[in-house]
Each structure stands twice: as structure tokens, then as C-alpha cells.
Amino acid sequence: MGTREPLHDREVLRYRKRPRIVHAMLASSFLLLLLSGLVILWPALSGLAAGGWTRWLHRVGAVIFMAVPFVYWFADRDGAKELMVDSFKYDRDDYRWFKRFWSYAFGHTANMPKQGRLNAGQKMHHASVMLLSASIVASGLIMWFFMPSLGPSLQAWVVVIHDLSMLALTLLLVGHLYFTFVYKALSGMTRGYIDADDARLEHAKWVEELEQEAAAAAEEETTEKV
């Protein structure tokens, strides 16, 4: 997901190429099996559903959404274990902006604790993106290949815990998309590149980093050619 190239003057490459391309997969595919989803299950859009092709482009999106994980393996190891590994790990800094949370909801930044690539806010919407989706994953493929093997109450459950793990990841993704548009980080997902200043906001400690392991290259370079 992340970078350790240099910053330039004024924007630092957030996302490459790979990574932007897996999240346009996820979220096409997930908007896909939202939107077939509303048809199948909202009486007012049933007339839409009439000859099946919304369960149809349901089960496409599932797929789609299923082989998300495997194509970010394969397309960015790395990315993907850093990504794992980030999303559950915390620290101190971490629960400190926890309790700033509603001055970064409101776009103030300026006080906030320092962050790293990920900051707490991202770290919890990646896993409980990952834990929903393991969830939806789970009751989806049951409703697709076993449904007719349980009784009527395994059956209510498994339907009420795909709906709500559903609804929980599109309330998640309202709020993305909130903070996306706040933070003006859009372009981190159409070029790859943000803003440095903003990125010395949010992530301090990733552009730190990234400044030392710049600095660090440039010294190696400069003594290679003594």
C-alpha cells in the first residue's frame, strides 16, 4: 500500500500503481453486489430483479470480491503483509488520537498525535473492512451452496448476519468516502500522489521516515562516487 520513495517538493507517491488498481476492483465489485443486492431484497426495486439478472450480476461481484485478496497477493506481496500487519497493530500515539478522533472528523489535524503510514482512524476501517468482509464472504458462499441443507432457523441467521455485516461495511464506506473528500486524498487513489504538506499533517512519522531513508540513499550515493 505504502512507498519508500523520497518526497518531492510538494507531493509525496502514496499509493503505486498495483494497489490503486485492487482498490478499484474492490470497490467496483462491492458497490455491484450493493446495488444487485437492494434490487433482491427491497420490495419497491423487485420489478428490476424479473428474469434473474440481478442475482446473476450479484454472483459476479462475489467473485470479484472473493479473488480481491489473491490479486493483491500476487500483484504486491509486500503491500499486502504491511497492510495486514499495520491494521492490527497499535500504539500509543495511536490511542492518543483515538481520543482526538472527533477534532480529525471535523478536518482538524494540526494538534493531532503524530501518525505513520496508516493512521488509527485507517487502521481500524482496514480491519474491520477485512473482518466484514470474512463475515459476507463466509454467510454468502453458505446462501449460495448450502441454503437448502439447513433448517429455517439456520437459515434466518445466516441471511440476518449477511445483511448486517453488509450494512455495517457500506456505513464504512459512507465514512470513507467522507474522509476522502475532507482530507482531499482522492488524488492518492487517481495519480498515487498527495500533497506533502498534508502528508507531513496525517503521517508524520511515515514522511519522517521517508526523509531518513531519503537522506540515508543520498549519503550512501554521494560516498559510493568518492
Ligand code: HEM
The other form holds:
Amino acid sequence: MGTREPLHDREVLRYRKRPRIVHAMLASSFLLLLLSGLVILWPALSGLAAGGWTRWLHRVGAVIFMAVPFVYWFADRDGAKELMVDSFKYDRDDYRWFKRFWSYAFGHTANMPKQGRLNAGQKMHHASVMLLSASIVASGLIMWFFMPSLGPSLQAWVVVIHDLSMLALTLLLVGHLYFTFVYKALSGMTRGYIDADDARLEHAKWVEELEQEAAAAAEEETTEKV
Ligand code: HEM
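Got the form predicted alone; could you also share the form predicted together with this ligand?
Time for the whole complex; same chain goes first.
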């Protein structure tokens, strides 16, 4: 795969290996936190928590989850920066895209404004993941290390913030999975490539940029040969 070009007739490189590994780390640690957290929180599942292993597993998940931004930074600094900047930068097409969100949600892309590498919904999702994760990590660390020194009402607030942030991130995950399958994006995170037609449908501006870059590179190569 390493020798394949970013842009083919039929496929486009969406994610290289390192961001895919970071995403797998994020997704698996989140699922571990969610499942072990449910066992801790939900009385109906508390029988599974015997021996305190879920509390231990929850902390293992938390350490991996907290390591994700650092691993991303060291493994693929440009990718991490791009993700942070792109997720919080919206243009006019993004606002027009939001207006047509419901049509897009039901699989209609015909009149959607052209989108860049991330569509407006992905930007919103990724930005929310960053902010909610920060809230989960901060409240989680307080619970882990400082809980006994807090008064009862502050303790209750920390728990509420932690649980609501986790709930919001779980609801976002449902949407994330829905769009992954409706718009056939999964292969971008498994093999790294997505179908070029799907890419054009969802990220037309980005594909146009890639095409221009490829054309410029080809022209440069021809000039060098002459
Ligand atoms: C568990 C199953 C999951 C699947 C199948 C999945 C699938 C995907 C796919 C296909 C993409 C690439 C979309 C594109 O083409 O741009 C993606 C990106 C992303 N996902 Fe997930 N995801 C999962 C879990 C999660 C979870 C739990 C989170 C957050 C807690 C998450 C956060 C993200 C973020 C932030 C990106 C952007 C990554 C980057 O640009 O480096 N995902 N996901």
C-alpha cells in the first residue's frame, strides 16, 4: 500500500497508518471506559463488578484514553495539528451544509454545498470529542485523586459533569457510526483508502485540491524530463 499514490482513478488515500492506529487506540479505550463505567454506575450490572476489577479496568482505559493526544502528537504532528485547526474552522459552505443537515442525514447529497477534507458535521463531531474528552478527563482525575478532600455538593457536581459528558460522547458515537456506514467511510480507517466517487460526493473541495496537486506534480515531472 505504501507505494500507491494518494489519488487513483477509483480510490483516495484518506488516512495513513499512524492516525489509523491512534484512532483505534481512541475508539478501544473509549469503549473500555464506557463498558467498565456502565458496570460501576448501573446497579443492575453491579454483580459484574465483584472484586473491584471494573474499577481497575476503568483506570487502565483512562490512562490509554489520556495518552491519545500525546501519542497523536508524537506519531503524526502535522495530522494532529490539522485535526485541531480544521475542527474549529468553519466557512460559509459549512454553515450552508448545516442548514441542509437533515437531508444529508437521510443520505441525500445532491444539493449539499461542496466540502473540504472534513465536512461540517465531522468538524462539529471532532471538536465536540475534544471538548467533551477534556471535561471527562478533568472530572475523572478529580474523582481519582482529590475526591475525599471535596465537600459533598462539589463531589456530586464532579460526578454529574463526568457522567453527562460521557453520555454526550456516547450519543455522538451513535451518530459517528451511523454516518460511517451510510457514507461508506469505514475503509478509510481500516485500509486507509475510500472509494473516489464517495470521496467526491462528500469532500468535493478536498478531492479537487488533491487533483490539482497531482496535476502540478505531473507537470513538474514532465518539465524536469524535457
Ligand atoms: C468504535 C467504532 C468506531 C468506528 C467504526 C469509527 C469510524 C471512524 C471513521 C471511518 C473515521 C474516518 C472518517 C473520515 O473519513 O474522515 C473516523 C474518524 C474519527 N473518529 Fe471514529 N470511529 C469509531 C469510534 C470513535 C470514538 C469512540 C471516537 C471518540 C471518542 C471517535 C472519534 C473520531 C475522530 C476524532 C476522528 C477523526 C480522526 C482524525 O482525523 O485523525 N471514533 N472514525
